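One chain is shown next in structure tokens, namely the form predicted alone.
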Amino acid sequence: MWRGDGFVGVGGGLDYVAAVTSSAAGVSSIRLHAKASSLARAGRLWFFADDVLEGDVLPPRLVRLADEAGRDLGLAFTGAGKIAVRRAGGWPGDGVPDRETFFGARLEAAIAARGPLVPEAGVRLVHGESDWLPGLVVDRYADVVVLQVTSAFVEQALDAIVPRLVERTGAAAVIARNDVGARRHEALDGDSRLLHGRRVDETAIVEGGLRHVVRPFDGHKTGFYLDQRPARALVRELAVGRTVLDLFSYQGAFALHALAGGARAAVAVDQSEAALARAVAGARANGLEGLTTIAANAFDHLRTERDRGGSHDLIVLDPPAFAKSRRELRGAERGYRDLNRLALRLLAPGGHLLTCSCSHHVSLPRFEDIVRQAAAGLPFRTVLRRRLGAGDDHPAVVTHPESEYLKVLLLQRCDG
């Protein structure tokens, strides 16, 4: 933990001092095979151990990367998992900078790209590979900063990262949310912990004039779905005078924005009663009326609504990732198809469905194809009105599709 006067342990089963000593004494460059080099020149950012022609990937460290002919490809992180080399962008000269210099420059560039930091706002400050910081996500909620680390080298370098984040943001607390399965691939533990400051179990951000409670230690993702800011703004725009059904609602952010936009009523459905209680508290705190909450499985609720002949003017489907690996793709596609077909059947004439997928294994073309299958044979036309993704603070690298994980489609029922 960083305590201001020193760094005390990083966890994860890796000895930081030993790793740094080995890195300094060993080879600080990696050369790729010809095929991998060609892919690197085309924009690929991740490589496996068998893509390496020369150099050791262990211990995890910052290295200079080169193609098969020794031509420079910039910097990279090596790791202990299946992804052995992660590109980290260009750097002047032909050497490897020290950790403080490297992370200082990369963090400053990432934060500066987000523009002025609004004190009460929520924003993603670092989006992994998109900011040339592979294996690092940094979200800021008012005066709380939350990290997710999935790279062994980043984990070892927290003593260079945390103080710079505190200096740049003035954070009262910096928290590591390590409860992500990807950490296992690099032999890192899964415990969330405080890295700096005092423990903060609950804070709040303001988005579009609405106050949202964030629980950085146990909330979904790093505490809130920052990536859905554009979709919430669209729901608010569409909601005036409408009835809204918010499925997989969590703490009802979509429902609250719909009510703020003038919805006649909004129903938030989620299996977590604690999350729904926060939705009710959020409506009360923001002076919003018309919210109903239902603790239920979303599939079951849609079937119940179908059987009773229910309908809604605007439905939001924002499920968790159905495909966290390629082997889960078939079941995920079936789930997305069934869910969207059930929701489309509940649309009132002229109604809208905002449907989402955050499974990066399900590409946008594939997701659109699944939605087409869901709409096939219905007694009305389904029109695609808009495509959205994550906000500007979640930039996507065109050659790295994993960075563009969120797909959002706005559909409309058109009769006649």
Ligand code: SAH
Given for the second form:
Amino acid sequence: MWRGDGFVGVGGGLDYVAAVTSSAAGVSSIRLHAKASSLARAGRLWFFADDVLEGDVLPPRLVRLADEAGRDLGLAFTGAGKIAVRRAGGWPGDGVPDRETFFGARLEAAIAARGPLVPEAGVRLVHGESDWLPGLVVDRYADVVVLQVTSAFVEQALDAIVPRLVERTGAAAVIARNDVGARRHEALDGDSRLLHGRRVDETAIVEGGLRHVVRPFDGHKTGFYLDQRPARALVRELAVGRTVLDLFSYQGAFALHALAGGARAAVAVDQSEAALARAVAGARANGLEGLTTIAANAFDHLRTERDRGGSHDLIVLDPPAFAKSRRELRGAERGYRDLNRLALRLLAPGGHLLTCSCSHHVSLPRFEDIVRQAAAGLPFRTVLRRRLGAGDDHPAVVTHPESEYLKVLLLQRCDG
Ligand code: SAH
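Switching from the form predicted alone: structure of the form predicted in complex with S-adenosyl-L-homocysteine?
Once more the chain from above appears, this time first in line as the rest of the complex follows.
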């Protein structure tokens, strides 16, 4: 949604107001160099300290951003990390709003864009830059709200953010999951903590009639893989009468959806016994039969299956991010290629492989290339049936590729 140099966030409703002078009295402002300014006009959202022509990036705060000629680029957060300036969207006038006003408006716009809050649902309410709230993720699991804060400015503003979230969502608990590596860049601690209400170790959400347990303090990410909702729905649709292999299953969300969709049997494979125990409990709680769990290294399991001539109608391959940094890219690509090749070989005729990558550093074209290499030389054709990503509550900004990290491909084995 572009409007001139600035643009309005999801469901924004705040009109961007024309150019201002950067030197208005009392305005905390930062001016970018000419090169960075042209990148900003093209949609770049992040800048380094040496992109700044005028103004200080420290201390971390909300500033008015301008291009080299003083033309307004909206608001931005400054910070202590390598990414020193992160754009935070247009704002009326030429000043900087106070934190309550700023976060009040941004949170309201983000939450309103998700539609009515369904009491028992899991939903991402704030997706960082995509909601013009850089360094903030907010997930809601029924009446528990979990934050992930990776910006020093957002951290300082929690006293303005948390009461708003409580008021808007009626949350019984607000938890900060601070065990994310990105916090280190802004010199923030790694201790998760309760920000509001009572401590809740376990809650549950309902998705498509299925109940999933969510552990906000020690579950993966903020407690659950909300981003795979569209892929779970697809698996459920495809599962009728099928045998399903759910690799890197975690607590078996895909396997459970497959069984709910009428799968004959589902095998969940993960190296974590604790995660598999939750998968078994999840099947029981939902009255689902036909789940087998195997605690194993998924690579080894695939090779064992290959050696015994196993075959499956539907395979889900949802590994953790293999490339945590650019340096790990080559090894990661090899890992994805091997896994996909092994999995494709285990497909029954007409079978489907749902293959995923959540590595930021592996782009969609790159991932498709890896899958192409994995499919080369197989004795059947591999057809790409669908491309999926995270759900609508994880909107991606097209000029900010970092906001689009999850790639999901549905492949089908076609014989003859
Ligand atoms: N598919 C899951 C999310 C997967 S997260 C869902 O939709 O909820 C990745 C999982 O891979 C974790 O549970 C982790 O324990 C597991 N894992 C990581 N490396 C593994 C390996 N080499 N073999 C088996 N499991 C592994």
